[in-house]
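Encoded as structure tokens, the following chain is the form predicted alone, with no partner shown.
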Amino acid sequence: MSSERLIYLPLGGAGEIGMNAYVYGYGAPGKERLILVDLGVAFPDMDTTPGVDLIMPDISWLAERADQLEGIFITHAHEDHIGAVAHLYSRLNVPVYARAFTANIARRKMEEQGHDPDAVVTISPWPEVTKLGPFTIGAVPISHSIPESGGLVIDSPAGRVIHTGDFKLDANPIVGEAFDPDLWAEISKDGVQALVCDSTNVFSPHAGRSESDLGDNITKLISEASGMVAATTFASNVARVKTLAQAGERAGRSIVLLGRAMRRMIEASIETGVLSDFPKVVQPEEAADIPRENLMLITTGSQGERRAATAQLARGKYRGMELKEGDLFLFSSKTIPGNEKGVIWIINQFSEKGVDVVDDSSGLYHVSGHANRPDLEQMHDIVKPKILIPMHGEHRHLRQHARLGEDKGIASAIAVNGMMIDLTGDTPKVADYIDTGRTYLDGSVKIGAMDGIVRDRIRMALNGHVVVTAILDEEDEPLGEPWVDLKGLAETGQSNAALAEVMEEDLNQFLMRAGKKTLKDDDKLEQELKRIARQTAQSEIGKKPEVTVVVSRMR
């Protein structure tokens, strides 16, 4: 029996929806030679992330293998796929494959992050093979909500890994590639040892829509508005920009793009070839000729993102431009969960100027880019896999998945972040457990999650914070009263007098009292003098506050 074993580690993207990586490898237990496909991001929010730009996964068990690693395959150009690349690439150091779109746009990032633009090496569509060390890895065409999305064909010694990627089962996708199930089948016919598949939609139980579906009713809503017209999107969804402006200019309307994130992605589409016939655009400078009945926006922002161009209208103008009572808003774009709060907060500031705002709930404006269950059930059925493992969801999504898996006799496995699987036998079994995590991007710096930096934040901003000053002199005597700032708190408490003064007054007593020992000891006196700190906030407001405390002595 053969020592070497083929695996599948995922480090982001399994347990979540987001942060996806997915490393494979092949050899002798330790000395696999590995690949990684994917490096995206998960974006933060005020409540468990404060102030951080980006999170990442933790890619530490693969950085101290990185002489093991033989390249990064990335399946297409959305964030939490591609968005970590540039930011970690100089902890791996090995060529980034991906087909000319994705590479266009995985090239500016990493000259944003000042590396060589020429480690990423654009491949071609299948049958078009990479060959790495034990791996032949390949990409073929799949239908998804930014172009040229990729599926990876990966053989190994141990049989052939089929990558689904983010897809769906779009015959008219307007750009990009239909998906083909002849091709599918095709690639599958000698046999596919395993499945690795999308799982977001697996609790949708109708069939997906195509992205042709939406154009009528996108005109015909837009013919009927008397005033300007402004749509929202992701950005990356170049069919659906393209779907919009295409229903604008059937109406009548000229178009404007507003927002770096949607000139970008258009200018990156039309470079490689991959969009067509987009409507021509007007600049907004040059919309201010142009009667605001005859002018559609198509803005980023479809998440409520605060400094998207979305948003900067629902607070006033954006490069000239402003909505007005009797104006349209569209949402042609689904909310993911957690960005609820931002995007009604656009709602009602548009509903306050008399915008009226249509969003995806009745289906005819939006279509998802992921398979819902019946189109997971006809892959299975194309792929006809030995092993089933689904990625890309929550934990709730992966084990409806593998039941799916399981009710079709595939044996399935539900493998989150840090489950090494071996998928060599008949069925997949847990090889090894990896401890996994995040890193932040903080500003222009990276630091862990359990770095104590986010908690503490979050610690200020629920009980405020109280800087103490004591001064003493050579003799280890106060000298004066210690004093207090307070930041985040109450100025008055229970005794009806100013918090800062009660506090301090609490400080000098504890310090006319405390021993030479106490006084010359920094460790000793800081403890102390934060408990009574905190103490004398609880009685008199209620809080226990973070207390810094800093002791200058004379000498």
Contents of the next structure:
Protein chains: 2
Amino acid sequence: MSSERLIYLPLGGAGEIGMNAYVYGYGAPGKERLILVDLGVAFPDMDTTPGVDLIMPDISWLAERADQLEGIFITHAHEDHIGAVAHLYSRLNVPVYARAFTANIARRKMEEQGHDPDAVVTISPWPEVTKLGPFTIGAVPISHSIPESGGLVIDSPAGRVIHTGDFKLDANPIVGEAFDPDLWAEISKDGVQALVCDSTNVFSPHAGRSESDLGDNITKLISEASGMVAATTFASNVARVKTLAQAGERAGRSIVLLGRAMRRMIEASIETGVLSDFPKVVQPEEAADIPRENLMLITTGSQGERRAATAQLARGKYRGMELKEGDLFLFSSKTIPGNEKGVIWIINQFSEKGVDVVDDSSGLYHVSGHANRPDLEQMHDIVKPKILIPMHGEHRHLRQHARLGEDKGIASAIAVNGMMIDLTGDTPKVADYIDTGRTYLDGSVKIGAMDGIVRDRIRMALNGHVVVTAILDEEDEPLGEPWVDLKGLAETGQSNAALAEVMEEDLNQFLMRAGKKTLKDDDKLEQELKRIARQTAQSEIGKKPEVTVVVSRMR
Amino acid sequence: MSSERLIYLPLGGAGEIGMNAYVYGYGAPGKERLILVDLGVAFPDMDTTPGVDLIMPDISWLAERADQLEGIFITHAHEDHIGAVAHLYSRLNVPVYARAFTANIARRKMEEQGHDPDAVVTISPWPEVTKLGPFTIGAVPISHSIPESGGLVIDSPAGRVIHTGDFKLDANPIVGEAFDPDLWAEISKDGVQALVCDSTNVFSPHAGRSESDLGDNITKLISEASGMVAATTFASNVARVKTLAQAGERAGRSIVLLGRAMRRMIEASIETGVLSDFPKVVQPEEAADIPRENLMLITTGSQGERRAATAQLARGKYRGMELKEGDLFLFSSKTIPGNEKGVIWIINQFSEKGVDVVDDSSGLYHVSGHANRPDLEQMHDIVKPKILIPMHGEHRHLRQHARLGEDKGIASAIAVNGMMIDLTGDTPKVADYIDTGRTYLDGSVKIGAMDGIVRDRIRMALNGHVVVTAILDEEDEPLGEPWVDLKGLAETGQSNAALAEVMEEDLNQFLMRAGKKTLKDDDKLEQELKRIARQTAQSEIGKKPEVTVVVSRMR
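Any chance you could show the form predicted together with a further copy of the same chain after that form predicted alone?
Now the complete complex, all chains and molecules, led by this one.
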């Protein structure tokens, strides 16, 4: 048995916050039986991934070993943990295990992508366990900013691994189970080989606050408002949505949920029994008859997403609702780095309408869903693992978290995507490096991050695009003059003539003088026409555009 | 004289932070003599302005009235106040007035753009004044995060206006003049008609801190470092660069300035006498002989700019310098919203190298250059203006600042770009709305924000670009089959065939069946080919690309 080993291999989520995908394996090297924990997405941006719909981990390594894979466990229903399951399911074809709420969300996603929703298996929480190959896996309730987050207890002949998933230490999370330190101590009492632990808030120096700290503040704010009130938060933060709705109800307001994701999350929560006592909601159409000072909207789009309800309200009417002078808009959310501009745009739009915007800068209206540094240390102290592997973080987070562990004398490793770690011994050892990367969902197809497709888009956006067309006759002589089409480029340059005309003139000059050898050679001709087009653009407008050359031959 | 009036017209900077340009005028309506205060730039981003080099205010209104314009005053040398002067100078052709340090920077910019640097006139600070038409203008020293910021006192027959420029209340700014409340009280004692006031930090609830608060913290941090130290800040924050350099010197380190802007700002400061006692610097080439624990680098690129020294160091070597395990990197700066991703990328790169990164989150290593809310209130109390016009802010800042004024009983107005305000009476009145906008410097040419050029770039980045080429013979019959070139699009779609081939097939089918009328009509043909290309892309890859159709006719 000494040749068997326990491995950990992040394919996503270690070295970034997003697209979580963590592989565990047990067995002889190369023959390990595998499980996958989470299969999430990351979100594109204009800087690096224009036009892309979703970013997913490249699971080629795992897909090639699909026959070794026993199952997929989803810790919770946030998109960065669940979002890629239905998109990549067909390459893995194994059951997907999750607790009821998460499974509900997963099934809908499977259906949307044309897969059998029954591939998703609902598991009961710890002490129930699922046996898969050499593994016995249990989902222990842990508090987070979504219902039914489960920390996984993964037992194998090499001992117990605790994979926290995303978590915070919340004794009163409003919706879902409280963090129970005694339960975690009980689970850890016989020794934990490795703790694989959320690192998101390792730079937050103060202990985290409870979801229940917000109710009074939010109630006070809303009860003092005189006009219409609207508030946004993450749709999946069902506890927060409940707190907001109850505050509205107490202030005598009817609740309107705006945005598909918001309604869907509440629906799933009610269907799976995780949410009760949710105030009665009214439809936007019914709201027309209610005085605006008796309304409270709860909206999607806390990150400034252009198509979500909040941005629509910032632009004007949305489903008949409109915010006006004297109304109040509350961001009960923090802005994720990278989304600042979109959120600020919305705040300024509301400002122009005379709407008062309250954000989370006071700390009164939002708490994080992740464990802060002191909370992480408390988790380390409860679990007392032999090995600590920080996950769910950029490199800086992993490094800081590993340091926290080392400072406590816990053998810790910075394991980034593609680094296979052997967890069998007293210290973590790098067993292998796997090629990993990103797969983009682009429209309805998947493309590789390194395919050059997105690179071309970025280049066209930065440099513009010139299309040069030239026709050559049967003798390889130019038939008429070449012409150009410009897209994304200034029409007039330094010489005050149309750039297209100057370029056509330069290209024509070249073609007139070009030797037979050049004119016969497609590659050479294309290369030269491209060079001239770029050169003319550079001297006329100071930019070197992307150039596509289309040479047609009358053969 | 009762028909004469004093007007204020922001062309940039009011409704955004950036590209400041404020017009003042005095005279009969439509015949006012004008001055322009500041002419700055804003910086492009990939989301809204890909490929653009600089964003400048559209000064068409002013250029049409260049004969009414007496001069341009630059309050200080930050790019958002000075950056467009040389680019737009030829449309205005009037003297540019500034204090010595600012004038030094302005002259270099004028030279770079081929203008006479003597168009820049150095003015002495208050009580010296410049008389221009109906105006008498003085530049009163005011503290900010750059040397020699000047608040302008603008006198006209309609009374005194104070245009603060960017400022903070700093009794000990390290470099440059301290804020002198007595001087400002003296200036204001006979009554101030209007205070036009910086709004940047109106949401910061606590009184601002002094530049001098940082020296001890920075010195302590650097003296405790064991490896190489590098620190970044805005190059123009000469006081900070001095503080950093002195801390390094005290710790026995030789100072290396990395980045052109950094060296240039220090040079300008020394040439104009605003900086003294700056530690001796060594060149990167000399640094090779100095032990790394005796070096301190001060670098450009605190906002994560890709080509600046900080990002270069994050990538690897820069001018022979390299950061390694155990070195320290200090961000003595805050990250401007929108720049988070670039800065975080750098921090993670350093983390991978084992470099410890310290940022401003502790508040120990950076203070803002702008007046916070209590400081703004102090300024209101000192100046006691009849009218308050908030400037230098997004709409939300202007609105909050106007509210502060109203709460004190000062007649205040939210005046955004293009709103001409009559400042003559007891309350501000909107006198006119002027068309304003943005001009982009794009390569070497200027393009309008509404020209559609940048819109096309964004569309190509989001949707990809298809070029369809079709050739028709003398009888308007297709000559061969049409073909397509794809750029920024997946090569293979749902049918598992090459997208280009499927598209060519569909286009060919269309051409074969098209009637004579369609084939003869360029517009119709282009429209149909475009429609089919988009339709095929939609069904094959789920995207609707931009399409350029090139129809060649053998006539």
